[in-house]
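Shown here is one chain on its own, the form predicted on its own, set out as C-alpha cells.
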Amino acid sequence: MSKIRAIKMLGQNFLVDRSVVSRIVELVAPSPGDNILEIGPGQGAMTRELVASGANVVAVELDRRLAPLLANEFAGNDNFTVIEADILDTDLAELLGSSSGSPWKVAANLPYNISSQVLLKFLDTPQLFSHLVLMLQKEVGDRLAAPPACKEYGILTLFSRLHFDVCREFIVKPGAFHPVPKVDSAVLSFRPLTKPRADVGDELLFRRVVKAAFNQRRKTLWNCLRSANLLDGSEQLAKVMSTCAIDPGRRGETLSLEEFATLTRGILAAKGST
C-alpha cells in the first residue's frame, strides 16, 4: 500500500513509525477474543498487529481505495472485518451492540478535522466500550485533560470527564507520519466510568448548559445563560443561580463539572415547577 497517496480532504496522515504503532498496540493490549474497533485503519499499520493478536477486529475505513485493499490483505483472517463507511454516519450501537454483550476496545488515529465529532459519538454510547486508545491533535488532547480556569478547559473537557477517566499517554512528533503534519499529536487513553462522574439530572440539558456557558467565553455566565433562553425570564434564572450558590458574574470556564451538574439540576427543577 506504499503507493497510496494521502488525500488532504480526508485529513489523512498515515502512521509509519513502527515504534509508535507498537506503543499504541501495547496500550490497547489486544488478546484473543477481544472485540476491537479500529477507526481509520489507513494502510493497516496497526491493523496487522491487532489482527495477529487473535482479537476480533472491525475496521471502519472511509477511503474507497483502502477498504478493498485491507479486505484483500486479511482475506484469510476470520477475525477481521472491514467496513467502508464514514464513522460519523455509522450507528455505533447498531454496529457494535450485537457482540454478545462484550464491551469493545477502540484503537484510532483520528483525522484532526473530525476528532471532536468522533469523540462526541463515543460519549453518546459509553457503555459499549471498555477502553479507548485515541491519537488526536495535541491541542485537542490538551483540552481533554485540562483543569478549570485555563484556556484549554471547555466543552469537550466536561463532556468527556462526565463518562471517562482520560489520561494522556505520550506525544507523537510529526515525523511519525506520512505526509508529515505541521503539529504534534497526543495518544490518550479513555476508561469508561461505571456511572457518570456527576448527577446532571438530564444529560441533553447538561450539554445545552455547558455549550451556552462557553458560547462566548468573554461574557459572564449570567449573560451566556440568559441569552440561551434555558428558562422563562431573568428572574427565574437568578433564583436558580442563587439556590445553586453560583455567582452569576463568573465565567463558564471557572466552573467545575460538579458545579455544572448542580446548575443543570437546578434549571431542570425550575423547568419542572412551571
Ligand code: SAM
Given for the second form:
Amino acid sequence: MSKIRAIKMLGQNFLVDRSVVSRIVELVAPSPGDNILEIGPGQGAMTRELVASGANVVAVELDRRLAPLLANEFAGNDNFTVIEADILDTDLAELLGSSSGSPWKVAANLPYNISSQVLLKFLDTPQLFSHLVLMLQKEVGDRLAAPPACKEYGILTLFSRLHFDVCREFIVKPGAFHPVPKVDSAVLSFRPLTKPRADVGDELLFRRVVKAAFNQRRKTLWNCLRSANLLDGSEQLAKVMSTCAIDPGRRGETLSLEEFATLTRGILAAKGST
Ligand code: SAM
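Same protein, the form predicted together with the named molecule this time rather than the form predicted on its own?
What follows is the entire complex, opening with the chain shown before.
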C-alpha cells in the first residue's frame, strides 16, 4: 500500500516506525477471543499485528481508497472486518453492542482533527469497553491527565475522569510518521471504572454544568452558570452554591470532579423542588 498519497483533511499521518507499532500493540495485548475495534486502520500498520494475534478485529476507515485495500489484504482472515464509514456517524452501541463475548478493546492512532470528538463518543458508552489505547496529539493527552487549576484542565479531563482511569503511556516523536506531523503525539490508556468516580445524579446535567463552567474560562463560576440558565432565576442558583459550599467567585477550572458532582446534584435537587 506504499503508493497511497496521504490526505491531510483525513488526518493521515501513517505510522512507519515499527517499534512504536509494537509498543502500542503490546499495550492492547490482543489475544484470541478478544474483540478489538480499530479506528482509522489506514494502511494497516497496527491492523496486521492485531489480526495476526487471532483477535476479532473490526476496523472503521473513512478513506474509500483504503477500506477495499484492507479488505483485500485480509480476505483470508475471518477474524477481520473493515467497515467503510465515518466513526463520528457510527452508532457504537449498534455496531459493538450485539457482539457476544468480551467487551471491546480499542486501538487507534486517531486523526488529530477529530480526536476530541471521538473521545467524547467513547464517553457516551463506557460500558462497551474494557481498555482503550489511543494515540492523540500530545496537547490533547496533556488535557486528559491535567489536575485542577492548570490551563490544560477542562471539559475532556472531567468527562473522561468520571468513567476512566487515564494513563499517559509514552510520547511519540513526529519522525515516527509519514507524512511527518508538526507536533508530538502521546499514547494513552483508558481503563473503565466499575462505577463512575463520582455520583453526579444526572450525567447530561453534569455535562451541561461543566460545559457552562468552562464556556468562558476567565469569568467566575457565578457568571458562567447564571448565563447558562440552568435554574430559574439567580436566587435559586445562589442558594444551591451556598448549600454546596462552593464560592461563586471561583473559576470553573478550580473545581474538582467531586465538587462538580456536588454542584450538579444541588442543581438537580433545586430543579426537582420547583
Ligand atoms: N492507523 C494508521 C496508522 O497508524 O498508520 C493510520 C492512522 S491516521 C493518523 C488516521 C486514519 O484515520 C486514516 O487512515 C484516516 O483515513 C482515518 N480517518 C480519518 N477520519 C476518519 C473518520 N471520521 N472515521 C474513520 N476513519 C477516519
